[in-house]
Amino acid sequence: MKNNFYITTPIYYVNDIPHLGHAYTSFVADTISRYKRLSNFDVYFTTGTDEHGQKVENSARDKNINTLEFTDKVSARFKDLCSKLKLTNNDFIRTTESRHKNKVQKIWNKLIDNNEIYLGNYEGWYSIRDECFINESDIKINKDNERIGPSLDKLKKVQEPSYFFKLSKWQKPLLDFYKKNKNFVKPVSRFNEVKSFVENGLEDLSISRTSFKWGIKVPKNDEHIIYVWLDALFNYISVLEDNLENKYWPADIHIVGKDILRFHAIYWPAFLLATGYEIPKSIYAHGWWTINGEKMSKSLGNVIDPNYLVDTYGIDQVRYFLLKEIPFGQDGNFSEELLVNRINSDLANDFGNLVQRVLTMIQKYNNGNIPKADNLNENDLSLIELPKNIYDINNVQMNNYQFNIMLENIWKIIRSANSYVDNNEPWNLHKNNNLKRLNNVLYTLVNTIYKITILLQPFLPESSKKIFHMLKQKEEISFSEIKNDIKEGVKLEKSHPIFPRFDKKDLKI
């Protein structure tokens, strides 16, 4: 019986078009999902769009269109991105859907029944960009004597009636939970930030607004709109319809950006405890991408459209770069030149060239048939067995989602295989009519390529399918097959380049 595994991206806010950061988060969640499926897990992977709040209402007003029409258009772009990136998500949730609204209103009534909410008045400085009130300790004053929040937006003084969630009562239960669940937030540095924030004390949380209308109405008091974060976070449960909630909740991992960690690691567990739900098993906060050394920002005009990157360089090429370039959890720098360098060196030169020349030699020297091995030597067996050894090592790295290390480990096999080609010189074996040794060398190499491709499926899914096709194999092969060799005598498809090279003179970003 398969183990269940539930993974989510955050739901993406629809005040603007998708950018590189959204693609990165989605690629990460998709990579983990594919890895788990290949490891025989029953995976449920969800993504979607967060469509309520004052920021969305303002964006629609600025464009002079109906708010629902605005959210429909922007949400469609995010859904199209899922198709463009060929994500394997099982569902796409929108917070404007009735299934979500109904769930959130039931949650509200549950909080009322549990005496977790009370009506009061709130006065404070509100960040429209972050959709939350900002603590005085986090506010800075700019040169125009205006209050600025952590996201560098100008804060607005808000005074209005508000329902409050009794967040303060959950300080000790949260700290107790963190103490017992030291892997709840990754990486560790983020976990320490979360614990420190809670240790400094929690105030009750304003969870309704009356100054705008775009959101889910509070049951029995429709002058109030439910706080966008209380609304949005419950997408992770509202998306699990019918019996899926019983099957998959609690989530195994939420993948989020570090800027929304506080909402996921403090408010979300408190909401869940207050309503009787189990807390998710882990939350991983990844870093930000800078663009040519500068923080990605609409105002700076350096927001990168992932559609351009995929259309220009290919899905797997972009995916590989984003996963390989930085340790997951840290900030990283993106430039088109770095992307091209990585494609040309790692994909085209190292792996692509290995596949191309080995399969070409099998066509040339053995009529396209995988040769029969006869008494492989120690070096042959060592190379064929290396992928299985790396797989065992990578399974440990996967516990902390260290994709860059996992890919580097796979590239050790690729470099070893390229050295093996150079050392054994199959062209000279053919020239000297040493056919037995030639067959052993080609058999060793084609099996190594086959097993490398098995390992690379979560990271290079489209390219892996192309290689398996040339090897006359299934499109997808379980990790359990890593111990088995490819069959002798299979007649291979003619090889063709998998990873084209790119010229730096064509760079546009």
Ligand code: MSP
Contents of the next structure:
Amino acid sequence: MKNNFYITTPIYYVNDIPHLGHAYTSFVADTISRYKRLSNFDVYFTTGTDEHGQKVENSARDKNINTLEFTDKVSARFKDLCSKLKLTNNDFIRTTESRHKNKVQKIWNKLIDNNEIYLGNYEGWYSIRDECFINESDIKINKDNERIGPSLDKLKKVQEPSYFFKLSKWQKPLLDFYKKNKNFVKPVSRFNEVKSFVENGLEDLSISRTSFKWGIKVPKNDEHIIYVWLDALFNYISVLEDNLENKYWPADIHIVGKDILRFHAIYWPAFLLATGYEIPKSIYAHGWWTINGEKMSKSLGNVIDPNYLVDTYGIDQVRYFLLKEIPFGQDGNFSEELLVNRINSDLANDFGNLVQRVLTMIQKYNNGNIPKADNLNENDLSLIELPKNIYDINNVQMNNYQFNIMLENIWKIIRSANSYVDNNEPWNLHKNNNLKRLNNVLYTLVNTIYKITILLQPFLPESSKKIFHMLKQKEEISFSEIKNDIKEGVKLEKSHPIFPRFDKKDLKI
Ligand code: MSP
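Given the form predicted alone above, produce the structure of the same protein in the form predicted together with this ligand.
Below, the chain from earlier opens the complete complex, with every other chain and molecule after it.
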């Protein structure tokens, strides 16, 4: 029986079209999903769109479009991006779907039944950009003497009747939970921030609004709209219809940006405890892609369109760059020039060249057939062993999702294989008619490429398929096959280059 593994991305706000930051979170979740599938897990991977709240209502109004029509349009852009990036998500949930709205209203009733909610009055400052109330201590004054929140947006004074969730009573249970579940939030530094926030005390949370209409109505009091975060967080359960909830909940991991960790690591477990659900096993908060040091975001007007990048450079190329360029968890600065450097050096020069020259030599020197190996020497065997060793090492790195280190480890094999070509000079073996050694060298190389490609599948899924096709293999090969060698004697497909080089003269961004 396979073990289950449930992974989610945040659901994206539809106040504007997708940018590279969104694509990053989705690529990461897709990489983990593929890795787990290849490790024989039964994976469920979900994503979707967060469509309610004042921010979305205002965006539709600014564009003079009916709100539902607006959300349909923008949500479709996010869905299209899933296909464009060839994500392997099992479902895509929209919070405007009735399966979700019904679930959230049921949750509300449960909170009422469990005496977790009371009606009161809210008076305070609200950030529409972040869709949350801002504590006095987090408010700053800008140069025009206006109150601004942590995301630097102008705050709105709110004074209205509101339902409150008794968050304060969950302080101790949350701290106990954190103590028992040391890996609940990663990286550790972020977990420490969460703990100290909770240790400083929790106030009850306003969970309904009356001053706008775009959202899920509070049952039996439809003047009130359910707070967008309470609504949105439950997507992780409402997306699991029928028997899927039993099968996959609690989630194994929520991938989120560091900006929304507080909602996931504090409010979310409190909501779950209050409604009798199990808490997810882990949350990973990753860093931000910045442009000249500033967070890429719609409000700052510095967003990069992932469609442009993928159309220009290819899906795997963009995916590889995002995973390789920064340690997962930290911020990273994006530039098209860095992207092109990475593609040219790692993909075109190192890996692309290796594949191309080895396959071309097999065509030229052995009529396109994988040669038969006979009495491989120590160097041959140690190169062939490397991928299996790196696989074991990477499995440990995978506990902390350190993709850049995993890729660096795979590149060590690629570099060793390139040096092996240079040291063994197969062209001279051919010239001198040393056919036995030539066959051993070419067999060692094609076998190593085969195994490297097995390791690369979660990171470069499209290119791996192309290489497997040239090697006359299945489209996907499970990690457990890494210990088996490629079969001798197979006639290969004609090879073609997979990673073109790009010229820095053509940069557009
Ligand atoms: N709708 C909420 C999430 C609700 S989940 C129950 C939301 N949406 S968002 O569209 O604003 O952002 C969602 C996610 O996009 C962030 O958490 C983060 O994962 C990703 N990113 C948005 N901008 C980003 C960068 N500049 N860099 C990296 N990731 C970024 O918050």
